[in-house]
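Have a look below at one chain only, the form predicted on its own, in structure tokens format.
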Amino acid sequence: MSESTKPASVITISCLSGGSGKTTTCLNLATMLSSKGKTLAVDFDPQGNLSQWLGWTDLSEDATIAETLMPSGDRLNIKEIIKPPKNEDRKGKLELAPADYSLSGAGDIIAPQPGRERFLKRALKPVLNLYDFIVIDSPPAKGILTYNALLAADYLVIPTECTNKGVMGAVNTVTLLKELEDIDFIVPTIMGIIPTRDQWSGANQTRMSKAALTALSSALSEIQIFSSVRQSTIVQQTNYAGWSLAEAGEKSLATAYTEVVNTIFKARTNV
């Protein structure tokens, strides 16, 4: 790993709703970084899609990122559980943080502790300065892993489907990061939302994307929205391979995560 001239730029991909394409939007925004600066992707979802994604389906003998969160006796510095991908070269500039379903059991177990909401921070910290970019991948739910997640990032990106419990979870989604800043910690920058599964019939989208889209406009009217990621059984065969789209040469599907990774680009250049 080579030293970064500035701290890393942390992202956290967060929804309050499950099939948000909030680990798609992780993957995407991961590997499309990783050809402007060197990227950590940390798996902070103990379903460890993200992992599996990188090729790393069976982690039964390894150490993950729940160890990095233990109390001190037992606790490893993260980089003793960085890996490279399995399924595609990246020639170092991509990096994984793994997690499977082991994080679920380090919540319980951190719950108790003081300052529990940070614990994910504190583990990031001796990397910060070895990454351009670090991207978190969180859990679909409110928690104390969720905390984790949104606590240890510089920016939030809200991936949300195009429905109306897709609009909810943006919103409770917002409100959390609200709350939490109510209670004086310090939140991220919430960079924006994307609307994912937008659904199409040829050259006409559905009258619930429509709907969905307009709800979420008028409920968070002062947050960027980027543009939509349109439904295709091309996004699961990318995630399956672990590629983003724009590689696999879905530009086009990739719009809202070009536009994302400029916007990220652009943030950490003016910092």
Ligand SMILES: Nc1ncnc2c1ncn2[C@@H]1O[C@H](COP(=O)(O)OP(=O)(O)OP(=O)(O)O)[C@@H](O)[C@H]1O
The other form holds:
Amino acid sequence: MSESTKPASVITISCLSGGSGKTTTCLNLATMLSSKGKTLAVDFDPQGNLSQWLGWTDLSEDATIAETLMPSGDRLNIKEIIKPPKNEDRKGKLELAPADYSLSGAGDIIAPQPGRERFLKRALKPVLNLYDFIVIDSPPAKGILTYNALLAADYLVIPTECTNKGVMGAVNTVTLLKELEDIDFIVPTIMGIIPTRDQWSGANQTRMSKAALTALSSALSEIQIFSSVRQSTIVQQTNYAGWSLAEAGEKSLATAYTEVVNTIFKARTNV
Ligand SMILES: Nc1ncnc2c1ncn2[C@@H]1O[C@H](COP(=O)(O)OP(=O)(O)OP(=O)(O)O)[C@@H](O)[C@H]1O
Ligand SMILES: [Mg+2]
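Please could you give me the other form, the form predicted in complex with this ligand, since above is the form predicted on its own?
What follows is the whole complex; the chain from before opens it.
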């Protein structure tokens, strides 16, 4: 791994709602960013979906991100757990810090430790100068793992399902960020919201999606809302193959992700 001139831009993908498209967003952004610079995808969800989509379906014999959070003595340097994607040769431009269910146990182990909310930030330090971009996937619930994912990042992207439940998840995520800021944590800048699973019937957007998008822009009017990602079985297929929509040639489905990648790239070159 060669040294990058600037520390990595760290982007966390979070929304306090299950199935909102977090891992899909993480996969798309990480693979797209890897064509612009060296990128580390960090799986920080005990469900391990990102690791699975990148080909690591069985990590029982491998060290994972959980080991990088342990108290000193048992703690591994993150460099020892990083792997290439197994499904696709991305010429060393995309790498993965994988996770599996053992991460939920790590959450319990670190809970009594001082500074427990910033252990992922500490774990990333040795590789900040080895990557241009670090993209972190996170779990759907409020808790110590989510705090770690948020507090490790420079930027936050919130994928939001186009339903009432999705909008509540986005509002709760922004509220959580404010709570963390109120107790003097340095929180990431919110880059924006990606409405996901936007449902259309032929040429017409469904009433449910329309209502959710209206509620979203009125509840979080101060936050940028990117183009939405339509509901499509193609997304499930590309996820399963570990490809971005852009790699699969699905340009219009990938519009929102292209917008976010351009925003991340612009923020990096302006700093
Ligand atoms: N635009 C879309 N169209 C159709 N299916 C989608 C779309 N986006 C995501 N999905 C599918 O919806 C499911 C949930 O998406 P994903 O895993 O990305 O959400 P998540 O927020 O990471 O979920 P969790 O909270 O469980 O971690 C997956 O099966 C995924 O393939
Ligand atoms: Mg997920």
